[in-house]
Structure formats: C-alpha cells, structure tokens
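Starting off, we have a lone chain in the form predicted alone, written out as structure tokens.
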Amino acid sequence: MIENRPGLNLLAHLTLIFGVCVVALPVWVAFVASTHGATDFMSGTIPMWPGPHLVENYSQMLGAGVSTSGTPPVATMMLNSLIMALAIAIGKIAISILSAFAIVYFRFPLRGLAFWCIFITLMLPVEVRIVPTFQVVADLGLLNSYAGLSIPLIASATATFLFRQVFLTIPDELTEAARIDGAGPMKFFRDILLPLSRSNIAALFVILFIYGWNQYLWPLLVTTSSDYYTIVAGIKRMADAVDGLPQWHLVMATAMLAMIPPVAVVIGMQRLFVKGLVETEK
C-alpha cells in the first residue's frame, strides 16, 4: 500500500515545475529575442517579453536569409538537414537490424568476434577518426553532396547492439514454428522480426533523427558550397559575422525554426518511443 502524503506530492510537483522552468527558460529567451529588432540588444539588457517584429523576422529568414553571412535561406538549410537526418536514421536502422539479424540467427565462424569488432567501434566516434574519414570522402569525390554528409555517419554499433538484445528476447518457439511452416530467413525476418521490433525501431528512429539533425562538425568540414549547408552549421556561420555584428534577432529566429522538425518527430512518435524504451517482453 502506497501512503498518500500531500506534502511530498506538493514537493514533487514543485520540483518538476522548477525543472521545467530551468529547461524552458533558454528556449523562451531565444523566442523573445527572435521577435525583437536588431537595436533592442545593443543596450545590454535582454527583453523578457515578445516584441513586434515576429512576422518580419521569421519571414526574412524563410525568404532571403542573412545576406552578410553567406548562408542560403533557412528553408534550404532545413531541407538539407532533413535529408541528412533521414538518411542517417534510416541507414543506421537498416544496416544495424540486418547485422544484428545475422549475428543472432546465423551460425558462422567467428560470429562472436564479428560482433565484438562492431561493438568496439563505440570507442571510435566521428571526432576521433575525422581526418581519415574526410580523406576517404574527398578521394571518392563526395564533398558537397548528400552522400558525403550521410554515408560516413550511417554505421552504428549502438543500434546493432540494441537490436541484438531485442532479438535475443524473442522466443525460440517462433523460430521453430517459422522453420516448420517453411519460412526462409528473409521471410522470417520480414514477417516476424520486423513487426515485433516496430516499437524499438521507432524509438531508435527518434534518437537517430535528432542525432543526424544536430550534426555540426562533420557538415562544417565536408560542405564548402552554400547549397549543402545544414541548419546547425548555418546558425554558426550567421553568428560569426565577418563584416559586422551578428544579427542576433535573426540568429535566434533561425534557432527557433531549427527546433521544429525534431520536436515534431518526438511529439509524433512519442507513444512508440516510450514503448520502445520500456518494453522488455515479447
């Protein structure tokens, strides 16, 4: 029996409200900054309430952008980020689920060694191997291309490990029943494993989409043409104005627009995302 203590409930709610305020305050400040003019930040005091330039600032960023920063319109950069994030998320899931399927359900020599060779790459993030990776991409002529933005980031040891753990929880009786019914490996994979892994795929898709959308260092290196700038790298370029002071109201408007796709993905797939993280039994 759980004892109902009003004092503890009040303390828990106050703690949660305080945490939400701490997390939401920077977002609110960015939104307020995106609704003011350029001169409102010269006094050194940050306004805390929205200004009258909301429509003007957002229309400018969705249209012409900031001409002094050399970046394309925000819509173009967001499209580039969307293509990159989708390619990374879908590619990681496709490669990882197939590799986990092979490791769990096929018997071949050095199967365990193959898994640990994949798993050990967790100690080699992009930042560690960025120089040889850039050299390979440059030699293949993939600079300033969507393939160069996404392919080097597709392999994922984490997703392979998670799918392997999911497959290990699936009862062997399903495998035996599929074998008795005459189902081949790919039919078993398509008709049984994929439906059972739907919630886990959704949870990984949310995480990997946000991972791809927030990439900064790699797009900054492999894109020299403004046609392939991503939104995160574009914000950095707008903040580093060369010929004058950064137009912070427009930078903040861009940051608010950049938040929309990840938030939409999280909200749209929230139920499957939570289910995929807490589901333990099949």
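A quick note: this is a predicted structure, and the numbers were derived from the prediction, not measured. Numbering follows the first chain given and starts at 1. Under this definition, the rigid core comprises the largest set of C-alpha atoms superposing within 1.5 Å between the forms. First, how it differs from the form predicted together with the partner chain.
- Remark: with the core as the superposition reference, the CA shift of Q270 between the two forms stays below 2 Å.
- The Cα shift for L11 between the two forms, taken after rigid core superposition, is 2 angstroms or larger.
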Given for the second form:
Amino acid sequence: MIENRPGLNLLAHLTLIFGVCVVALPVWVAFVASTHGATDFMSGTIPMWPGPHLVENYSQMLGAGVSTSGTPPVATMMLNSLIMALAIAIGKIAISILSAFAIVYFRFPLRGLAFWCIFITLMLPVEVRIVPTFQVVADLGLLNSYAGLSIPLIASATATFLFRQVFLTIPDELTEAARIDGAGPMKFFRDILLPLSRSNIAALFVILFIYGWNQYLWPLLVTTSSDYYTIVAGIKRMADAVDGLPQWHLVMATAMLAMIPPVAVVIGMQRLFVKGLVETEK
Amino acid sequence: MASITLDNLGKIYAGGTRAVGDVNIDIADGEFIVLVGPSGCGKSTLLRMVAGLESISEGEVRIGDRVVNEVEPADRDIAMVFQNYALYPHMSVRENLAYGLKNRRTPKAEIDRRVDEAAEILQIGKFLDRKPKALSGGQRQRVAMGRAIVREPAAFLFDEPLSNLDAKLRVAMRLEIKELQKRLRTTSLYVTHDQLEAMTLADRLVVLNGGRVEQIGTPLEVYRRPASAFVAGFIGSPAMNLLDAGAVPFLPGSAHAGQVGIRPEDLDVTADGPIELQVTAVEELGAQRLVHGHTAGERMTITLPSDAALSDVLRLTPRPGALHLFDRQTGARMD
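For comparison with the form predicted alone, please write out the form predicted together with the partner chain.
Expanding to the full complex; the earlier chain stays at the top.
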C-alpha cells in the first residue's frame, strides 16, 4: 500500500502496539516471577519489576530441579525435548521429501492409492489416534524411550504436499537436462532437488521443530520415567505440586528456559524461513 | 562424431493420437540439419525421440551404427540445448558445465581442461564463477551451449535455443551457432519454427507439417523448388503468393493445377502484364518496399525497389520459369 495518511498510520501502529502488549505482557510477568523468591507471588500483590533472585532460581532449575515434584533438572528435560523436536523435524522432512519425490517423478503401480494414504494422514493427527497409537507403542516396548516419543509423531507425511508443490515448480527441462547429463534418479534428487528445495526445507524445519518442541499430550502419556520427561510436559508436572503450594518462581523460570530454543530457531533461521514461504520462482 | 539415421520413425501417444509418422532422414556425419515447421507439427517430439526423452512407438533411431531406441539419454552420446536453457540454478557456471562430465567420472584435470576450452570458445571465461541468475539471456544461452560442447558428444540437439532471446541477439547468436558448428564439425539437429533461422543455419532443411516430412533439401533447393504448396507458403519471407489457378487462367499450366505460386520478387511491373494488381497497402523496408494488393479476389504481395513508381493499379508479368504449380487435391508440386 502506498497510501500515506497520518491518521491511518497512527491507528495501524496503535493496533500493532496493542498486539505486542497482549503477547508480551504474560511473558514479562513470567520473567518477573522467575526472578523473585518463593513467597513473593503468594503475598497478594504481583510484583511488576524483576527481583533479586534471578541467578539463584535459574541455577537451581538447571542444575538440581525441584525435588518435590519429582522432575529431573531442567537441563535434562531440555535435552530430551531437543532430541524429540529434532527427531520429529528431521524425520518428517526426510519422509515427506522422499515421498513427494516418488509421487512427482515416478510412475508406479498404485500411485494413486499411495497418494491417498498420505492424504489420509492429514486427517489423523496424534490426538485422534492416541489410544491405538499408545497401544502399539506400548506393545513394541517403546514407552520411556526417544523412539517412542518421536516416531508416532513422525508418522505423518503432511509436508509431502508442500514438497510436491515445490517440485512441480521445477521445470521439466531441468529434469531432462540432468537425465542427459547422466544423473540417475537418486543423484538427481541429491544434486538438483535437495539444493533447490533448501529454503523450503528450512522453513519447514522451523515449523516442525516448534511443533515437536511444544508436544504436550503425547510425551505426558508415554513417559513415566523422569529420565525421559520433556520440558513442556515437565512444567505441567511441576505446577501439580500435591503436597504444597506450586513454586511459581521456579515454574516460571522453567517456562522462560523452555522458550529459548524455539525462539533461537526462529531468529536464527528467519531469513531462510521467510524466503522459503514466499519464494515461488526456481 | 557420428551419423544419425531416422528409419520410419513414428510416435503415437496413449490415446491413439499420432504426433509423428513415417519419418526417414539420413543425417551425415558433421551435417547441420534443421527441422522446421509450424507449432504442433511434431518437430520437437521428433528431436526428443532422438534424445531419448520421448519413447519411440515405431521405427528406429540409429546413432552411428547403433540402434538407440532403448538406450537411456545419458548413454546416447548426445548433448541437448534447451529453449529455456535449463541451467542448474544453484550451481555456478563452472559447475553447470562440469556436471555431466563429473557424472561420467571424467578425471578432474580433463574436466578442467574441457571447461576452460569451452569457456574460451564461447567467451564465458569471466562468468565461470557466477550463478546463472546473474547472467543475461545471451550469456545463459552460451553457457547452455558450453554444457553441450564440453561433453564432446556425437551429436548436438538444439530445441529452439534462440526463441527466448530478443531479435537482435537472436541474429547474432544464430551466426555464432553456425560458426561454432562449422568449427567443431559435430553432427547437429536443430529445431525451430522460424523459417529464416532454418534457412540461414541449415546444411539441409527438413520441413515438417502435421507430423510428416514435407520436404528435405538444402535451403536453396527448398526455396527454389518447394515440394508442396505448404512448403511454398512456409519457406520464404515475404511468403510466396499462392493463387487459386481458376483466378489466373491466363498463366501457363494453370489449367491443370490447383494453385499457382509466384514468389513476390519474381513479378515485374510491365505496361502490358497479364496480372492486374489493385494496390491496397505499401510497406517500406528501406532497401525495398512490399506492395500488397489483390487480383481477381486473391491476395498478393510483391517486392519492388524502393525507388519504383507506384500507382493504384500495377500490371505485373511473372518472370519466365518462376511459376510453381501445385496439385488441386494433394498440394504436391506438379513438375
């Protein structure tokens, strides 16, 4: 829009500032809470400025954890979450890009059926199939393992459609030129398709990493050993203090720590992320 | 280096549509053959069958002595230049040139030598480390040709390589392709819909229409003795005048023919010419002028020197031996 009316500009900015406040205020409150002592938040007035216990709270959480809620140190839970999120993101991308490659570039029997099977996974997220999936994972002895945490969430090829779209924009002549240049199917995939889908892979990685990191219901279900607690599920367990008041300052410190990796991924991959979503020309 | 033989070649698509049929062409080693025809005549299909990108439904393609019907494109020892260049966008020019050689496990030193040599020939040396995105259309075209040259194949296949360039560059590149081919003496098969490009490049032309070969011959043969009314109308600019024989009964031979063809330059203005041209428009080209008009209801165009006198009605005499007679039913040449 080229329109330039001061009134409109002001309104737009007010709307944006309001939006930022709505998002940022709870984060701020959480941060403030994580820097106060145990009782400050129970005293009736909620402090709005950081307190003196920042280093103390965070080092306690990272190193020792909260013994009363039975959760391991935050560092362990973050590592678990990281492994799960990476496994989900990388696994999903690998499966999706390969199945898109098969669907776009090969004519094989039952291709239509394969396509529809992939399509159906779109309608079956974990929440819908959670009971049978839990049964399968339990029977396979995958409870309390990284495989059990990540594989059921990988098993959907929803991103296949994104890659299919990407591959369809790659001109046929490029495929033919590669054929004449002596590149077999897998070589073509590695040398031409992968580099050309780089920014799309990055964009998808950001989305899937956050999706994986934020998994709550499934990890809560399949992990009973505290060695495999993920951070998002761990926060919930900490807040459920049965024999006392929840230690909000520590819960909030954990929440702040849990936010760091997704934020880092988004900031670090911002440029590729935007490029991958808006770029159309190959 | 090799000859290419197309033996009764045909293509039938699933669904029964016949795109190409009964094509017989013998291409000698080192020859430059241009396939020319209107869009949809099957010329690209034919080229892609030779390349191996399109399956062959009937007949045989031989490169050298080898039947290549079932051979993968990469193993046919051909290189192809595409209309949209088809350069790998994520690779530098050097990597683009080297890719085909690398896949063939050519030694590194040999790849470097050939890439540098091709870059030298095509004057793209200073772009070797750039990405295709940073090149102009003409430069990309050169890189596409470089990719063909480095392979040192038995044959070059060109699929309308100049149609994405602007008119001026097209003329310049046309000449370069011609010179390059003369220098390398590599058998070439070139597809175009532009009859001027076809005339200027070809050792021999193959004029295609509706999936069939209308005529094969050197540019001058095709120009001087078109084998059918279609070829007569397609080759030459401005196009040959094709008049209904009934409209010009006074011309010799028109009694038996369906159409009489006269090239625009084969008509002289004379005081007692048998053809009376009602002039409707004049186009000045500088060196000459095109005069459009009609006679007995048939449209006609003639070329005149730019200083020739003009009037609303011109009387014209065909030069001796300049008439082309075509059969009423088949459109084939009658003599």
